[in-house]
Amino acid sequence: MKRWGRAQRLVHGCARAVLTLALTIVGLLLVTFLIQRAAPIDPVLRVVGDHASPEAYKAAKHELGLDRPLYVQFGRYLGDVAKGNLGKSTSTGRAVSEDLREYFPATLELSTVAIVLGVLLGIPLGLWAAHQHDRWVDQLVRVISLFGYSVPVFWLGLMGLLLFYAKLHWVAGPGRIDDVWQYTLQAHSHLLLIDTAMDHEWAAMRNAIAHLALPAALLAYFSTAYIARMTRAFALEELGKEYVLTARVKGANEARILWRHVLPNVAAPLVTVISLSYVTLLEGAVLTESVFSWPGIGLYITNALFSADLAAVLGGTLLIGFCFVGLNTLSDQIGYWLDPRVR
């Protein structure tokens, strides 16, 4: 009977999520809809252009399918999307998927790097920060998040180019990877680490490895930043309660009471905010991107902007947006499972 409950807590669960999904898609589906709509760009325009007749005009917008009643565009523009059709690019020449599927990966394996090195040096800090609390190391680990918080990111990536490519030229320069393999390696994933690994173009991979190595440290420093100080108020609360208590009379180190007591308890808030933090190094690397020329996501949407590409910009924005609504579902449902509380 007990397994009955728990199967249909399971059941109702996943169903809940799924419709939730399901209704925040369709959410974001309407409002790029709308606003395509209500963009002051005429999109039968930029097909037949500025001179053409009234007749051709009224053909061209017939044909769009912009006659018809607001729903109706709707409906046609959700079998759009689910078919993979985001429109065409009217400063590429090409298909907006085909576009995202060029320029997506390398802002995914930045972010990628970025959030890892975050995760590897946030935790441990904010968990250091937390026993060490109101001492030297707790202050220096509070400025460094408020440094992290309050320096413009592309001031920070101009200076690092100036210092560690210009003056100490440990790193590579600006772009992802330099000319003479630029057009030499095969495209199997478009990531770079990875095609050059299956390749096995080794000095390929330490030429993209010098050329990720900045902006991946610079994205990394305010993801760190971010986890470190949210690391620290989950875990200062937690080491107020009576099981640490507990565990200081058994006679546990300090090490084993924050890697194995307090850590697992903050696993759940925890595993939220670095999917926040990863998806926000997804979205919000245009800066970035654009200091160092990263032919990511970002640089494609400050040029669609740019150009007035509205196909692209709104394209771009739906894979983020799917990106946050997944990642967001991902983490709830990590959270559920890692914490007995919550279930």
Given for the second form:
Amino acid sequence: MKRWGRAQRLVHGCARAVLTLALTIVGLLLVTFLIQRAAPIDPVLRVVGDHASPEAYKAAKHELGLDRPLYVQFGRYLGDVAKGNLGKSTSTGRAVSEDLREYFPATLELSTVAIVLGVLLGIPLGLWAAHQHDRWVDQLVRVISLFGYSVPVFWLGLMGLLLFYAKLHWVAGPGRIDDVWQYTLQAHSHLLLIDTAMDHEWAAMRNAIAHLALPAALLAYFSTAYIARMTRAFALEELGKEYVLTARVKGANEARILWRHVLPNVAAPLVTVISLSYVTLLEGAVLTESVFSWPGIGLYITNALFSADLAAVLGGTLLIGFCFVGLNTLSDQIGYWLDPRVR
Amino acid sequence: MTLHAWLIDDAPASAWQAQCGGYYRGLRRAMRSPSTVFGIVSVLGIVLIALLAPWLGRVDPNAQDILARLQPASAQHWLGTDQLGRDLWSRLIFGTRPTLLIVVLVALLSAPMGLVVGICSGYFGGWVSAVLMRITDVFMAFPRLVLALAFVAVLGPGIVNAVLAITITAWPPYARLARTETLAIRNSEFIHAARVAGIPTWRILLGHVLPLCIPSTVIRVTLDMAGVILTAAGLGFLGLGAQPPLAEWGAMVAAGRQFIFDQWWVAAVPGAAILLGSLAFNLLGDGLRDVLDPKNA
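Pass me the form predicted in complex with the partner chain as well; I've looked at the form predicted on its own already.
The complete assembly is shown below, putting the previous chain first.
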């Protein structure tokens, strides 16, 4: 009986999450739709040119469905997006969805490497800082995170390029890979680390890593700063609780207390923090990619902006928005699953 | 009786005195932390520099001297010159103006917007709340910089449009915060008393609910100003914020980018200014939180 009740609640919770997700996504689409309609760029003139006769203009407008009421247009837009049709990019001359398939993996690769590094560094650092409250490690974490919150990412990237690329020659310069391999590599997944490994192109892989190292380290710094600060705050709260005292009294060593007792208890909010940090990386891509000429979605959006290619800008915006919403929902569910207290 | 004694009086004679005393104690507590003092001093310093720019700047920030382009620091040009031979020191000093302008305008636009939405949603509840919060969630769900980019794409580049774009993405957290605060006091005795006394709803909202939502919003806005500086600089860096020849730090970094390997200071100097500006607001916000937030006292 009790188990049945739990299952019912779980289904209920999932249904609620799906509904919220759907509403948010429709809201997202409404915003991009309205932006598109509010734009001073006349989509009809784009088709017929500046010198079209009024009849041709009217016909083209009808053809595009722009003479229908707004809600009909919005319905059509929803249908198009559902089918994966995000319009045609005027700057690349291809379908936006096709472009995104090519550009997005570059961003994904960069931010995934960064978030993995951020988690691996940030969580131990945060736990350590909480354990050494008000000692030097704690101060260090405070300074690292304060700097991370305050420094402009594009500037730090430029300074990194200056130091590690131009002066020290430790890493490769802007771009994703050297021109030598640019056109010869087989694109299986558009993730260079995976593509090169699949074809056993080890030299190309080393080159890709050399290009990836600096931007990934830069972004990893920002996620480390954020994750360490939050881990520290969560862990500090837990360390004051009685079960920690009990564990200490029973003679458990500090490392065990931190990793086996405290960490599982802060896991749920940490998942939210990590997912938030991950989407921030996807978004932060806009500036980082501009600095490192990294051919990802951020560079795609900024390039499109300058050629007034609204379909491409909004397509990219929408994709990042979807990632945002999707990851948030996912992390809520994982947190729910990790923490029996909120079930 | 000295001002100090009046402020720390244990038995204040009026509510006004008690309140001033509370802030005074908070200020003294904050002043004990060197980082808060640094934050306060830096923010005040930036404001002063912006006001006194014509005297501190030494030369016209837009005066070009092609023969003296990309010069390193010297007695004549304290921080060197940029690609058009403009004095970097002057441009740095005058650059405080657009930065502060954006920060102040965003705060003045987004905080009231968030407060109105949040207070209405919290006070009226029901479907009003449901609709308003759903709208808030949608704007929260959008990544800030990217949404700002999309708006700039429609509105066109420029400082005013950058302000509008940042405002549109900045208000939702304030709405959430104000809603939580309003929900907490909506059913308290004094609100009921006011309602029974026949005070019109708008006056209850303005006179009783709003003042209680202000402190938390002020803290949050101050903390967010650091982020606003970074976003504004980011838009400037991408060429979508302040337009040339206006001296704006983000745009200055972008201009110096071409010469980063040889004349690195052209990009390094304005970037350091952005860092300092946003650091100052972060420290000030942390300090304010300690003073105004009773939970941290």
